[in-house]
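Below you'll find only one chain, the form predicted alone, shown as structure tokens.
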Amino acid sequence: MLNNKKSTSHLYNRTASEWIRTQPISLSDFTARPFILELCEPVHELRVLDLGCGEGYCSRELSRRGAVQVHGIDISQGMIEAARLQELEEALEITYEIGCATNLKQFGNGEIDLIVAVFLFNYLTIDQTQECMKEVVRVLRPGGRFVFSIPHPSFPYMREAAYPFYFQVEERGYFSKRDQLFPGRIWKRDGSWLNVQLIHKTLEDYFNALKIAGFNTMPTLQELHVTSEHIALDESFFSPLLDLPLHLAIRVSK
């Protein structure tokens, strides 16, 4: 049985300090997070829950954009400690706690306006993804929004394991390798990299999870990729990924 919770917490307890930043530096800080945050708008006066918050990068940005309350949850003690240290340096009144995204018992029904999960589901199995989305539906208020991002399910099978971003799949297996864990790396512009993981799921798996959870409105979906603006900023860093589908950003309302 895949012990992904232990694997994830171990990875991020060990590497939490490497994720701390006050400005964009990793690939997905440019190719994903700005677009995800725009999908969250408007956030002014909203109660926000950031699932898999890591060291708080997106939590802080959502607070700066006017959220009245931001609460971050992450399974990694190291990441939560790093987030709390950032809160001490810049007090935004964000609360952080160690917790599991598949069990949100600390929240009542319908008390959250916006739930965000930035690259959380690539660490969850299909069953865990379904459990998490059920909890999301429960704690969202009617009309509340759920915004999440995932690595594009096709991406690992479209290029070799190489700079500046990859998941190391051993062979073809888009359907047969579902729920298997693959290691990966994503680079920073300073030449260092971050170790990441992927529990592979198909696009159908994600949309089935939304349906099982009870979402019944049409999602907004964006396929995120390297843009001409990225190339103009740093051609050598971004160009190896030009014209490839890197991430998916999805917004759905309750």
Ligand SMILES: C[S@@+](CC[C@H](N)C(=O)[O-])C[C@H]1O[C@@H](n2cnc3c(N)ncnc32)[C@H](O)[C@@H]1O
Given for the second form:
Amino acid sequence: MLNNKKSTSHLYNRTASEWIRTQPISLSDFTARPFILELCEPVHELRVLDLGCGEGYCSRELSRRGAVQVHGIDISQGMIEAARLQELEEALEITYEIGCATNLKQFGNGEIDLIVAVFLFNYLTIDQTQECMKEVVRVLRPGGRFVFSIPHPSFPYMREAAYPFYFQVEERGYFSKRDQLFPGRIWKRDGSWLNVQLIHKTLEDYFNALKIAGFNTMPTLQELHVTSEHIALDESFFSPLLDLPLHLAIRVSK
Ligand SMILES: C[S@@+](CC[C@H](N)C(=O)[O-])C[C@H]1O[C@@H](n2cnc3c(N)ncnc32)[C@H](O)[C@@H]1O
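Alright, leaving the form predicted alone aside, put up the form predicted in complex with this ligand.
Full assembly next; the chain just shown is listed first.
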């Protein structure tokens, strides 16, 4: 059986210091996170849970945008230590704890207004994604929102393994390679890169998981990509990805 939770925490314990940032630096800090944070609005006065919070980049931004309470959970001890260090630098009263997104037993039913999961599900199998989304529905208050981003499921099959972002899948396998783990890499604008992973799932897998969990409202979906503003900012960095679907951002209400 795929021991993905162990390999994920090893990967992130090893690389936690490379993720620490106080401003946008990696590709998806430009092509994904600003759009995801906008999808979370309005966040003023909300109780927020950030699943797979990493070193806290999105937790901090949600707190600065006025969330009254932010909890971050991550499976990697190294990432949680990095997040707590950032909290010492800038005290936002965010609480961070080591935990697994498939079991949120520390939270009661309906006690959270907004749950976010920014590039968490590419580390979870189909079954784990379903478990996690069931917990999300349980912990969200009625009318609460769930906002998450994933690598666009088609992206790995549309591009070779090259700068500045890839997942190294076999040439074909969109349907046959579900639940298989592939390595990937995403670059920063300073020329360094972050090693990432993908447990491949189809679009149908994600929408089935939402349905099984009990979400029954129409989600808002954005296919995120390189824009003319990105090109104007740094053409050599962003242009290799022009016109490709990079990420999906999804918001759904309970
Ligand atoms: C690509 S990083 C993104 C971190 C953060 N959300 C951000 O946007 O900067 C993915 C994070 O998900 C965490 N993660 C993966 N599987 C997890 C699980 N089962 N439970 C909690 N966190 C998990 C990893 O440890 C890692 O910190």
